[in-house]
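Coming up is one lone chain in structure tokens, specifically the form predicted on its own.
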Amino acid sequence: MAETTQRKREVFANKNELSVALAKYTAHLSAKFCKEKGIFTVVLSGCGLIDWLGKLLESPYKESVEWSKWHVFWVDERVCSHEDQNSNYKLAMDGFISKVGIPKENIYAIDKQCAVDGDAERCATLYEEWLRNLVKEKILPLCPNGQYPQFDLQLQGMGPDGHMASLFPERPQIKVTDKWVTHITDSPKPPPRRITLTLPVINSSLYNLMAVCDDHTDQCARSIADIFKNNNLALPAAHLTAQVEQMWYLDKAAASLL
């Protein structure tokens, strides 16, 4: 496996320009691995990532997308009822999923009755199965290394204090290695009970697309600054690389102390 890919990033004027490119370049890698290999998997955050892929409804991506085609993942989710607002599952299919074509059987979201138990290792564990599972039925590859899957495509949310998935400064998740998916019970961000892909996961993905927008503060801009100018390893989305391209898309808010 890669030890690194150079961090790319594109800088754009507004939100609205950013899922322009974000629909952009999901549509292409789509095109790709569909016309290589027949598939194309993707990993899915929360927050704005949904409503910034807005734009794949729009034409012409919601004609030429070829969505039966699509698998789709969490790299992390909320231990909770699918019907909960905190859900990312929920505000997947809300936003984005329901209004595409995507088979049913190709979502795979966290064991419903364990969600609702909020039992979040006993969700971790099953997801990791189902992982498993999928690379035994040819769905996922392994990466070379053949220790952990490889996803073609994740798209991944950076938090204000650099985090990514659900791996948070100064919690212990980030240096997991041994697990495909592991749990937190005490997020510094609510709900505390969690799921998320592992670092050397996230890393194995052929392409890893780190969206992120800067809303009412400047603290997404003083993390990013601090991972472009000083690579600070104590923020989580520092780690990130990818098996082939790592591309990082931030509008100009975010950008602003670079």
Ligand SMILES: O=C(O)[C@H](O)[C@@H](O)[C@H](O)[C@H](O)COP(=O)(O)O
Contents of the next structure:
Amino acid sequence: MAETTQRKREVFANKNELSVALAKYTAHLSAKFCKEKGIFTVVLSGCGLIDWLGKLLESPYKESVEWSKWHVFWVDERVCSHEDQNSNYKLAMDGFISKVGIPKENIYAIDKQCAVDGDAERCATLYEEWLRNLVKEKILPLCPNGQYPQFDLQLQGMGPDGHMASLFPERPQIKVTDKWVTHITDSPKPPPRRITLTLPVINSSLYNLMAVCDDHTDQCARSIADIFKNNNLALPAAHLTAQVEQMWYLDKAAASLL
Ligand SMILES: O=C(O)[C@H](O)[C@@H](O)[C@H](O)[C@H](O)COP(=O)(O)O
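Take the protein just shown as the form predicted on its own and give its structure as the form predicted together with the named molecule.
The next block holds the full complex; its first chain is the one shown before.
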């Protein structure tokens, strides 16, 4: 399978329409992969995305999606207790996962104790070990180059500064290729301690969907224009690719400078 760098985009009138499309896209891929291989591996980010996934909790998706076949991962996580308001795991559990029937053992959060201890490096090492075990257990395949794990669908948001996952502009994590998971202890977006999938792992996903809604400060719109018009690689999200499809869902405000 060839790596694709073509950015596809769709623009929606508002967040609600974006959410409707996001649910349709996700449910379609869930049905496809559940039929083809009996499981669906999904990677989530934090922040707005979880709210935008809300339409999956409504009919017809809530009843028809094969939740028991989902395996859920995080593209990045803040290193804090699972009960902390900052935790992406908690955000997704409270707002989404706890409302559908995904088996507990298919939810791959960062190590509980290590997170409480605030040890970002160890959290990253353990998360990578976990992914490597899942490759051995054949839950996750390796992508054709044999180097990185391959998820079916990765859903994430972009920060106003153009960051994706916890890969930030002017930070070294974007260049890491010898690991599957890395860490940061001085994230410009609080909280400072985080783990993140590395860029080659993010780009090994079969489908990558980036959802961006601008909060009318124009910052996201400016980054989106810089990515789509100038391919400014100083912005981490400009490096996003996928093995099958790279889709950008933008609300009108985020697309306003295109
Ligand atoms: O832990 C995090 O901070 C997130 O996972 C992060 O990578 C997020 O997806 C972007 O910052 C977009 O955030 P918004 O959806 O709020 O724009």
